[in-house]
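Taking the form predicted on its own, here's one chain by itself in structure tokens.
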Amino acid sequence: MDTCDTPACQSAREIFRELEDYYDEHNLYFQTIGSVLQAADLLDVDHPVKLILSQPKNEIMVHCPVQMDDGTWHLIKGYRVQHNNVLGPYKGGIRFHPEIKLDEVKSLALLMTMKCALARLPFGGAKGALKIDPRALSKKEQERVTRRLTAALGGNIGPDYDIPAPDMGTNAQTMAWMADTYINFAESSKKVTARGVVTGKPLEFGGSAGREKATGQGLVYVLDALLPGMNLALPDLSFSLIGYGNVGSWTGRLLQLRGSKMKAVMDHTGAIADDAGIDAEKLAGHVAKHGGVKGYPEAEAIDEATFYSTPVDLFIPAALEQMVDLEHAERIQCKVLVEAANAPTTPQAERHLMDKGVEVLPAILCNTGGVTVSYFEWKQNRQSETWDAELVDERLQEVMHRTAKRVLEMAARLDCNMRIASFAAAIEHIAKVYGMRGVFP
């Protein structure tokens, strides 16, 4: 039975009963969506995008047979879920874990469209994932799979029409392969611009400098711009991040580069804390030699109601989704909640952190950097191009910057917080566009 009676559940309810679809609201893609439909209502968005953004236009699940190196035989579920291409081809990550479910890769889908919209690039949002643990596989398992998942893609992608890209389990090796698959199937007059198919791939092989750092690269340039309005400055604030993977590991480096301490890292295999501060660098020697935080000499090792209890300027969650619930936001003590993992923080626990005067920074304002490198991939590429470092930082500078600046400006016009700002900000950008091209037929 719904309970949910915020503006957000309201809005979503009515919207899926008119399709004739139950709305959960303890479902990740019903809160997400209930989000962006509370948005679009505040801006008076006409009711037929309403109708097309509140489910994707394509939902593709395929299962791949994947030898192992024993010679069984594993039966593998896969998704490409493609929300919207009004803007532009589809475009979003590949993500391999063990439990992955559909109603995610439809939240992060949805969340992709949304951050292309905001940042205003040339792309609509899709994502990908395969229900494996990589961890699990070894390197020739994990170039099987990869490429009977390109495979079993097939046309559903493709450097014209769907982009992917790394996400949680997967990296540039993995789009190598994904590469070189495509372009052996690709027609002889294509091959040359085919390895655009995907973004993040090594720099050898096309990539773009910079496209390893960029997530958490984009969220300290919104912080550049935003923290100053909250009276907070980067040098010497101190921070606590959960996940120690690509985003959470450099964005605590670029932090520490920038003068503020870590205090305090959680990940899958424990969390630990110094309050004179963490060795962001000398943490990720250890992640990438251990495979986690856990028994790192340099701190001590904590539980994870003391993690979360730990005080902090600034908290960023940079894993998975919904890690920080009502139960957590109890705990948490900061000034800023700072979203570098997609949906990282519950409604509930969003609103709790509110009410105590937290300010929360959307992900979809502050990961945009990873796709914004991926859109300069994508373009030099299809330019035949390299940039250097020098200038893919510039131009992520500029968009970030321009991009917290719209969102700014929406929250000031609307009188709502930071999430539902960027959601209408980019609500708003897709509108203008249907309201030019129509819907087709």
The other form holds:
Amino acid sequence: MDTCDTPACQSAREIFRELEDYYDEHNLYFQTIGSVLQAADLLDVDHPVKLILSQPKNEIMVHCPVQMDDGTWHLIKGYRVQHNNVLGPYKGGIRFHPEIKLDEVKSLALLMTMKCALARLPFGGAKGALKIDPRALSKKEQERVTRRLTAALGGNIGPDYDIPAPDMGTNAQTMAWMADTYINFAESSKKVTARGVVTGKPLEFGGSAGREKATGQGLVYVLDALLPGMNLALPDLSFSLIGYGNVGSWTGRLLQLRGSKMKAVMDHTGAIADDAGIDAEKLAGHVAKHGGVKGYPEAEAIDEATFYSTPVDLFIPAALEQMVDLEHAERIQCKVLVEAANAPTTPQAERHLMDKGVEVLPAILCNTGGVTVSYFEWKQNRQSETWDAELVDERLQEVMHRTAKRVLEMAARLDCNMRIASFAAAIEHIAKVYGMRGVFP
Ligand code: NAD
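In place of the form predicted on its own, output the structure of the form predicted together with nicotinamide-adenine-dinucleotide.
Expanding to the full complex; the earlier chain stays at the top.
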């Protein structure tokens, strides 16, 4: 039975009743679309636009037969959800994770639509996933599953249509295999531009300077823009991180470079803390060698409850969705929760944190640096240009500062929190474009 009577739940329940579709207030997809619709209601967005955004345009499911090194065959499930492309080609990461579900991929695709619109990038939103544990595969097996997935997606991806990028469990090497497979299928006259089918590629193969650290770097630029308004500033702040992969480790290293202190880190292998500060560079080296933070010799091993209770200025989840639930929120002692991962905070946890005076900075604002530098890569590929790292950083900073300002202005205009303001600033742009283009036919 539905019990939730927040504006977000009410908006979502109403739309799904009209669509004669099921609604589940505990499901991440409905929670995410609920907040988007709540923002749309505050802006009085046209009803057809709300209906269109409530469901993805395409949900593609594939099953890839792949032979393992020991000769056995596995049938691996893959998804590509293309949420919306009114602003430009679909854009979004590809995740390899053993627990992935369609509704999670739908949520992440919806967030990409919002993220690109918020930053005014000429892209729509998509997300893909393969239901496998990449850590359990050899490099050769990873290559085979990646190439098989790319072939299975076929014409559903392309540099002018849908452009994947790295996400959890995937990296520049995965993108190189995807691009190479796609190029092999491309017509001769299109092979040069075909590598633009994915972003986040290795630098030597059409990647962009600054892409690897981009999500962490963008987050730091957002903090530069927003912390002074909260009477905080970057040097001398303390922080903790969930996740020490691409996003977490770059965020840690860049914040340390700016003079802040990393007090605690947790990942899938364990949790560690040091009140005097954990060296972010050394920890990145340890994780690269051992696969996780567990066993890092220069910090104390702690349990999960102690990790969440560690007092810090910034609490930064950079791992899976929904990790910060109500129970964890009750433990967290921070001034600002900075969402580096997508959708890491449950609605109940968010309400609890806000009630105790914690500012929550939403993912579609904080982690937009990744897709922004992906856009720069796509642009460089189309124009056969190579930008240096300084130019990438300069342009990223401009986009992140402008985006943060847009959210602040919307929060003041609607007198709402930063999450709803971010969705509102995104959806207002999308609604304007639908108004101009009209809805076909
Ligand atoms: P990654 O695979 O490089 O790292 C994931 C991290 O999460 C690892 O440190 C892993 O140990 C940790 N983790 C996994 N399960 C965990 C658990 N149960 N408990 C604690 N830690 C756990 O992934 P990433 O690219 O850093 O992505 C992290 C998040 O950031 C995801 O939500 C992703 O969608 C989002 N994101 C990534 C990018 C990007 O450019 N890579 C851009 C925007 C958003």
